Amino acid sequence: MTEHLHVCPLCEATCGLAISVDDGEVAGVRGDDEDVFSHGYVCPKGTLIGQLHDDPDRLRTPMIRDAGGRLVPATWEAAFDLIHERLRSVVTEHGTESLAVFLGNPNVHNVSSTLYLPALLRALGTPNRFTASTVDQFPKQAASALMFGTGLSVAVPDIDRTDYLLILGANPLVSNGSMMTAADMPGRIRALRTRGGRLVVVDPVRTQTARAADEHLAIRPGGDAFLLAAIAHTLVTERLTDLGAAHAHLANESLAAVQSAVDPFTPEAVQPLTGVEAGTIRRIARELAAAPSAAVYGRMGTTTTGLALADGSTLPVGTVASWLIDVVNALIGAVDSPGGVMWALPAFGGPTTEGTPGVGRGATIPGRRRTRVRGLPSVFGEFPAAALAEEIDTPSEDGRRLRALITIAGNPVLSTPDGRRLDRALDSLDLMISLDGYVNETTRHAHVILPPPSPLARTHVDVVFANLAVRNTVRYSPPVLQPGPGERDESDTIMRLTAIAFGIVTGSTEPRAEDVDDLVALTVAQQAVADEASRAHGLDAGDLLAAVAPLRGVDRLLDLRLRSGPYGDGFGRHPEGLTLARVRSAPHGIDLGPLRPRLPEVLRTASGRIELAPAQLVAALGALAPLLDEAPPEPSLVLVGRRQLRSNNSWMHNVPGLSGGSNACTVQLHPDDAARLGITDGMTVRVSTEVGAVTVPAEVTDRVRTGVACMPHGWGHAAPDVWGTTARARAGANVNELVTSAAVDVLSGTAVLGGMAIQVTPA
C-alpha cells in the first residue's frame, strides 16, 4: 500500500487528495491534511475519483465510425488516418472557414489543454471558435476586462479577512466557490461568522449556502442588476461612498459617470423588479459601507439569468449585473483592500502580470468579427455557444456553412440553447472529431473520439484557477497511475492533432509531435524574454531552453513559465525563487500567502486607470431604465438552475457512488405553486416553454420562491448509446431543451439560461 499526493481536477475548488493505491488500485482517497490550500477538506466527488478512473464505461481506445455508421474501437494510426483523410477533404473543398472548434469546461481543469490547445487553433486556422464561458461566466470576464484590462482580471472576494460578503446568484457551498477558487468554502464561511462577520444571500432559492447565512433575500428571477444599482444609488445619495485606495486610479469622470446612471434607480423604483423592499434595499448599502470590510460576489445566478418581460421574452442582464458588482464593490472602497475583493498573483503568470505593469490594450467588447447567420458579435475570440447549430444547419445561398467540427472535452448537446436542434445539426457535418472519455450526446455523433488518460494518470497543475484563488499557493501533482494499455498522455493527442492541422492548412510537409512541443516551448521562452514583466526580460530564449533541458512536455512549459514568473528564480536573477524542482519537493504545495494589493501594476486598460463607467455598460444600464415605469409583471412560474455537490455538468453521472439521494434530475416547486397546479411531491409533471418540453419529477419543497421553478443542469442521458448504466439508469432531463437560443447577451455572447416564463402540468 501506497499514499500519493494529488490535487483534485474536477472542480475549483482543487482540493489536495491523499489518495491510497494497492497493487495499482484506487483502495481509498481523503482530503491532504497538509495541504496548504485545503487543509484536508474534500467534498465527495473528490473522495470517489478512484470510480471515475475505474469506470467501465470511460474510453481506453480510440473509437472511429465503421461503414455502417456504429462507433467501433480502433488504433491510434488508424484514427489519425481517419482524421487526416477527412480533415483534408474538408479543408481542401470548403477552406479552414468551414471548421469549427467547441471547448467545454474541464480544459481549464486540464494543463495539458491549457498549454498546447492554443497552437492547435492556431494550426486550424479558424475563426469559428466556440466554449462553455458563452453559457456560464463571459459576462463577468467581460466586465471585469472593460473595468480592468483583461477577461482574468477578476478581483475575488478575500473571504478569508471580510466582514461582510454580499452573495448573489450563488451557492458556494455546493459549487465549492466559481469564478472565486475556495476549497472548503463551508469552513471559510463557518469562520466568517465566527469572527462576528456577516453573511447576506439574495437568491430566488434558499439554497445550503442561504441557509447558511445571517439573512437571505428571496429576489425575483432576472433582479439583480436592479438590485445592484439601486444600492449603488443608495450609497451615492447618502454620501457613503469611499473608494479608498482605489480612488487615486479612477479614470477621470468615472465616478460621475456612475453616479448619474444610477440616478434613476431609487430602492422604490427597482421594488417591484426585485421583489425586495426598498427600507430592505437601503439597509444593506447601509450595512455594506458601514462594516469595517465588505465584498459583493455574484456567480451564475447573475451571469445568465434573464428577466421575463411582458411580451414572454426574457432580457439579458447578466453583463449589467456583473458590472454593477465591482461598481457597488468599488463605491464601498472594497477594490484591491484586504478582506474586499483582490487580485490573485499567480505563480505560473497570467494576463495581469504579463506586459507592461499599470497598462494595456484593454478589451475591445464586443468584438468586431460577426458570426454568419444571426451576425452575433464575437467576445474574447470566441463566438456565441447559442449559435453553434445555426452555423451548421442553416447554409448560406453559396452554400457556405460550418461542415466539421472538433469538440474537446465538451459536450453543448447538454450544455446550450436548443440542444435538440444541435442534436440534428451534428449529423449533418462531414466531419466530427472529439477529445473526450465518453461516448456522451454530443460525442455520439463524431467520427472519431480520441480518449484522454484517467485523471490519476496525468500531471495536474492548476494554472488558470490560480488567477482566481483566495489565496496564493502553488501545488504540482505528478501522476498517481500509469497510463492503462493503449492509453496516451492529452498532450502528445493535442500536438498531433496540431502536426496534422499545420500540414493540412499550410500544405507543407506535416510536422513531427516533438518539433510542435519544441515549437511551443520556443514560443514562451521568447515571450518571458521580450515581457519586461517577467524576471526573465532581457535574456535569451535559447539560453531558457537549455535551462530546463532535458525536461520536455507539460514539465518544460511549466519549469519555463513558473522560473520566469513572479515568484521565479528568473534562471538564476533571484536565487531562492521559484523552479519547478524546488515545487515538486513540496508535495503538500507552497504557501505563497494571503492576497496582497495589487493597484496600479494590475491594471491593463488603455489609459492604466479603473474604467468604472464603460460606455458601453452605462448604455445597457440605460436601456433598462424605462422598466422602471411600468415594471413587466411576474409570470406565473420562470425558471431557474441548481447546483449539486454530487454532479458537475453532465459528466459525474456515471459514477455510482454519486447518484442517489440529493443528486436527482427534479423540478422544484413552491407548496403554493404545487397546489395550484394540482401537482403533488413525486409526481410525473410535463415543463414547457415556447420552444420545447422535458418530462421530470416534480419536488414540492418551500425553499424556493413562489413562482419559481428550478431545475439542475446537465442531465438527460436518454439516448441508447450514451455514458453507462449508471447514468442512464437515472437519465433526468435535458434543462436546455427548455431554452431559446434567440435570448443573448450581446454584450458577452452569453446565453440567457433562466428567468424564462415555463409552464408546468401534471404530466
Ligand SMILES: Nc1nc2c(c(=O)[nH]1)N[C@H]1C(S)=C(S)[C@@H](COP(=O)(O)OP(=O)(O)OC[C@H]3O[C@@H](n4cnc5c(=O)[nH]c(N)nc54)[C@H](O)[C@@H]3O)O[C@H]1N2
The other form holds:
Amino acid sequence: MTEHLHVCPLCEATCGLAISVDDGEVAGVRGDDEDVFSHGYVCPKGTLIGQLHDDPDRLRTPMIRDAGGRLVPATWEAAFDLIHERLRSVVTEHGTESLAVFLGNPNVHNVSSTLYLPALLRALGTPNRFTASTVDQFPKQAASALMFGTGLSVAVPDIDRTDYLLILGANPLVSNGSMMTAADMPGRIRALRTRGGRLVVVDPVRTQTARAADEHLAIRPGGDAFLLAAIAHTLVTERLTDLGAAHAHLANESLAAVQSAVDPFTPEAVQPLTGVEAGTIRRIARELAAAPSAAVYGRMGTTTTGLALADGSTLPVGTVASWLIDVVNALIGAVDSPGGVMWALPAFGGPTTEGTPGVGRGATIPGRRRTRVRGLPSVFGEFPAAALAEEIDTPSEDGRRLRALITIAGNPVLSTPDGRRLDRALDSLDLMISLDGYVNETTRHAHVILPPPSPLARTHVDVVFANLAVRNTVRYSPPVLQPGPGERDESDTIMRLTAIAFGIVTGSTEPRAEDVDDLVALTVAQQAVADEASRAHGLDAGDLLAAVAPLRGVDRLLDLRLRSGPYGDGFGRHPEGLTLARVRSAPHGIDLGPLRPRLPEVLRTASGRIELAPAQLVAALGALAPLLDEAPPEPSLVLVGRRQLRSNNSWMHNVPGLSGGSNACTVQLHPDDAARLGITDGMTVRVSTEVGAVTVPAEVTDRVRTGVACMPHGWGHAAPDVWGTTARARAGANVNELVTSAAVDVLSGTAVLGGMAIQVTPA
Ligand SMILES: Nc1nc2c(c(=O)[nH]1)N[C@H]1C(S)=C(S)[C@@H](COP(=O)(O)OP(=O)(O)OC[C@H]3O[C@@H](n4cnc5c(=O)[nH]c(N)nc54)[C@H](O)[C@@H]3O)O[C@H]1N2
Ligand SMILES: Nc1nc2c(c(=O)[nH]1)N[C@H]1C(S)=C(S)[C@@H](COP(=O)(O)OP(=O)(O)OC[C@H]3O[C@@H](n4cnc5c(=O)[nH]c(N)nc54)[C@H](O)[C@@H]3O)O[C@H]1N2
Ligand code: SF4
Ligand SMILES: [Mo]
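In place of the form predicted alone, output the structure of the form predicted together with the ligand.
Whole complex next, starting from this chain.
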C-alpha cells in the first residue's frame, strides 16, 4: 500500500487529498492533514474520487459514430483521421466562421486546458467562442475588469481575518466557495464566529450557510442590486463612508458619481423590490461601517438571478449587482485591506501580475463583436452561451450558420438556457467533436468523443484558482496512478488537434504535436522576457528554454511561468525563489502567506486608478431607478437554483456512492405555496414556463421563501445512451428546459437562470 498526495480537481476548494493505493487500485481517500491550504478538509466528492476513477461508464477510448449512427469505441488514430477529414471539409466549404467551440467548467480545473487551449483556439481561427462563464461568473469579472482592469482582478473576501462577512446569493457550505478559493468553508466560518465575527446571509432560501449565520435576510429574487444600492445610499447619507487606503487611488470624480448614482435608492424605496425592511438595510449598512473589518461577497444568486417584471420578462441585474458589491466594499474601506476584500498574488502569474504594474489597457465591456442572429455583444472575446443554439439552427439569407462545434469538458444541453432547443440544434451540425470522459446529454450528439485520462492519472495544478485564493499557496500534484491502456494525456490530445487545425486552416504542412508544444513553450518564454513585471524580464527566451530543458508538456510551461512569476527564482536572479523542482519537493505544498495589500500595483485600468463609477454601470443602475416608483408585483412563484453537496453540476451523478438520499432533483416549495396549489410533499408536479415544462417530485419545506420554487441544475439524464445506469436510475429533469435564452445581461453576456415567473401544478 502506498500513499499519494493529490489536490482534488473537482471544485474550487482545491483540497489536498491523501490517496492510498493498493496494487494499482484506490483503497481509500482522506484529507491531507498537512496540506498547506486545506489542512485535512475534504467533502464526500473528494473522498469518492476513486469511484469516479473506477466508473465502468467513464470512457477509456475514443468513440466515433458508425455508419448506423451509433457511437462505438475506436482507436485514437481512427478518431484523429475522422476529425481530419470532416474538419477539412467543413472549413473548405464554409470557412472558419462556421466553427465554434464550447468550453465547460472543468477546463479551469485542468492544467492541460489552461495551458494548451489558447493554442487550439488560435489554430482554429474561429471567432465563435462560447463557455460556461456566460451562465456563471462573467458579471463579476466584467465589473471587476471595469473597476480594476482585468477579468481576473477579482477581489476576494479575506475570510480568515474579517470581522463581518455579508454574503449575498452564495451557499459556500454546500458549494465550498466560488470565485473565492477557500478550502474548508465550514471551518473558516466557524472560526469567523468563534473570534466574535458576524455572518449575514442574503438569500431567498434558508440554506445551510444561512442556517450557520448570525442573520438571514430572505430577499426577493433579483433584489440584490437594489439592496446594495440602498446600503451604499445609507453609507453616503449617514456619512459612514471611510475609504481607507484605497481612497488615494480612486479615479477623479468617481466617488461623487457613485454618490449621486445611488441617491434615489433609499432603503424605503427599495423595500418592495428586496422584501427587506428599510430599518434592516440601514442597520446592515451601519454594522458594515462600524465593524473593525468587513467584507461583502456575492455569487451565483447575484450574477445569474434576474428581477421578474410586470410584463412577464426577467430583467438581468448581475453586472450591476456585482459592481455594487465592490462599491460597498470601497465605501467601507474594505478594498485591499486585511479582513476586507483583497487580491491574491498567484505564483504562476496571471493578468494582475503581468504588464506594467499599476496601469494597463483596461477592459472594453461589452466587446465589439456581435452574434450573427441576435446581435448580442461579445464579452472577453466570447459570445453568450444563451446564443449558441440559435447560431446553429438559424441560417442567414446566404445560408451562413454554425456547422461544426467542438465541446470541451462541457454539457451545454443541461447547463445553458433552453436546453431542448440546443439538444435539437446539435443534431443539425455537420461535425461535432467532444473532449469528454462521458457520453453526456451534449456529447451524445458528437461524431467523435475524445476522453481525458482518469482524474488520478494526470498532473494537477491550480493555475487559475491561484488568482482567486484567500491565501497564497502553491502546490503541484503528480499523477497518482498510471493511465490505463488506451488513455491519453489531454495535453497531447489538445496539441494533436491544434496541429490538425493549423494544417487545415493555414493550408500548410501539418506540424507534429511536439512542434506545437515547442511553439507554446517558446511563446511563454518570449512573453516572460518581454513582460516588465516578470522576474525574467530582459533575459533571452532561448536561455529560459535551455534552463527548463529537458522538461516538456505542462511541466515545462509551469516551470517557465513559476520562475518568471512573482515568487520565481528569475532564472538565477532570485536564488531563493521558486522553481518547479522546489515546489515538487514540498508534497503538501508551499505556503506563501496571507493576502497582502496590492494597491496600486495590482491595477490594470487605463487610468491607473480604481474606476469606482464606470459609465456603463452608472447608466445601468440609473435604468433601474424607474422601478423604485413602481415596483413590479412579485409573481406568485419564481424559480431559483440550488447546488447539492454530492452533485457537481451535471457530471457526477453516475458515481454510486454520491447517489441517493437528498441528492435528488426536486422542486422545493414553501408550505403556504404548496397548500395554495394543492401540492403535498413528494407529489409529482409539473413545473412550467413559456419555454418548456418538466415533471419532478415536490419537496415542501419552509426553508424557501414564499413565492420561490427552488430547483437544482445538472439533472435530466433520462436519454437511453447517456452516463450510465446509476445516473439514469435517478435521472431528474433539466431545469434549463424552463429557462428562456431571451434574457441576457449584455454587459456580461450572461444568461438569467433564475428569478423568472414559473407555474407549478400537480402533474
Ligand atoms: N457540491 C457542489 N459544489 C459546487 C458545484 C456543484 O454543482 N455542487 N458547482 C460549482 C460551481 S460551477 C459554482 S459556479 C459554484 C457556485 O457557488 P454558489 O454560488 O455558492 O452556489 P449556489 O448554490 O448556486 O448558491 C447560489 C445561492 O443564491 C441564492 N439565490 C438565488 N437567487 C438569488 C437572488 O436573487 N438573490 C440572492 N441574494 N440569492 C439568490 C440561491 O438560493 C443559492 O443559495 O459552486 C461550485 N461548487
Ligand atoms: N439553471 C442553471 N444552469 C446552470 C447553473 C445554475 O446554477 N442554474 N450553473 C451554471 C454553472 S455555474 C456552470 S459552471 C455550468 C456548468 O456547466 P458545464 O461546464 O457545461 O457542464 P458540467 O456539468 O460542468 O460538465 C462538465 C463535463 O466535463 C466533463 N469533464 C470533467 N472533467 C474533464 C476533463 O478533465 N476533461 C474533459 N475533456 N472533460 C471533463 C464531464 O464528464 C462533464 O461531461 O452550469 C451552469 N448552468
Ligand atoms: S470540497 Fe471540492 S476540492 Fe474539496 S474534496 Fe470536495 S470536491 Fe474536492
Ligand atoms: Mo460555475
